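A single chain, nothing else alongside it, follows as structure tokens in the form predicted alone.
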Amino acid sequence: MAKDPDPNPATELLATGASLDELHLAAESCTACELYREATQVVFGSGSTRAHLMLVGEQPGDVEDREGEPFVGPAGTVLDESLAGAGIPLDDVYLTNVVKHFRWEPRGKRRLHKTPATRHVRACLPWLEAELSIVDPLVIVCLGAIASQALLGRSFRVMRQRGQAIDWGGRTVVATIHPSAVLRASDPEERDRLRAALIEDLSTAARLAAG
């Protein structure tokens, strides 16, 4: 009996020496979970393969889903501004998400973000592991709870442990808030506080990467 094709071929492709471009192309056909059915397209990582920092978010949003690039929506604008505030050039950053398809629910004519489930994270982890293997960043920055817990375990709490240098299998991980938390802040004072926390944690990651 013929073996069914692997719904997520990332590990096999990496073993054959596939490039990021080849992985991206293969991810467009990924059926490891059901999210591909409702998403416009896969949103793979973007940036230099020599980046010292890999920033890992939760999943693409509505704008990212339509454009096919990570962090190009409102949260991406906050992230760009925060990177600039931390003195981090975009050339030194690789941007990606744990989950590569947009999970959403309808609200009238709008598509609202819906938090990915554990099964979606598990289905997508081989893609992230392949990106990590190829880019080999000095420091991984987890943006938000989903990304942090995907790497550091379900008991990890971002607001209690953000900004700490954590060893993760020989790699250094720093967790911080997701840029969308700044956008959701209830008042300008809270927004400024969260933005400052994000910049502080990004600055910590940059210092760690610089040795």
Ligand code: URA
The other form holds:
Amino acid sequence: MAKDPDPNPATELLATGASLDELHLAAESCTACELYREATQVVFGSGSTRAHLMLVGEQPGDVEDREGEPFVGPAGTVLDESLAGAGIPLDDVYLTNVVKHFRWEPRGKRRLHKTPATRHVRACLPWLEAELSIVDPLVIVCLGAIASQALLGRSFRVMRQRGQAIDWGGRTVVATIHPSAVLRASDPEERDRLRAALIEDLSTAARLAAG
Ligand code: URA
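Output the structure of the form predicted in complex with the ligand; the preceding block shows the form predicted alone.
Below is the entire complex, every chain and molecule, led by the chain shown above.
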């Protein structure tokens, strides 16, 4: 019996030698899961295609959904500050997300972030694999549980295993906390502790990328 065509065209496009811009364009009409219906637009990765570090978040937030760029909202501000704290120039990184459409639910007039389900991660993963194949980073930093578990498996625990250099098919993965965890921290001490952990793990990743 003929196999159904893969609803995500990323792998086939990559095999034809497509560039990141061409992949981005194709992702704009991706219907591999239903999230495209309620999102404003796809939020593809951005940054240097020669970056040694690729930072992978969960999914775009409300601001990213409207602006079409990853990490340009409040979590992006924390990430920018933490990269600066780790001495990593912004043009040395490629930023992307595991899921490229914003999943949300209405709460009054607001659109509240809703964690993507496994089916959304699976449907979207070929885009990340294509980005990895083109950018070819030395080190991948997974920000938070969704990105970490997408790459390292469901039993991975960020708070227990963050900051470790993990061999992942010839590349190195370092998992760390998501910058939005810093924003959600209930007291200033906890916020400082989480921010310091994020900076420490980013510094580890930068050292590993430098060889
Ligand atoms: N959170 C993410 O994981 N990614 C973004 O791009 C923004 C917020």
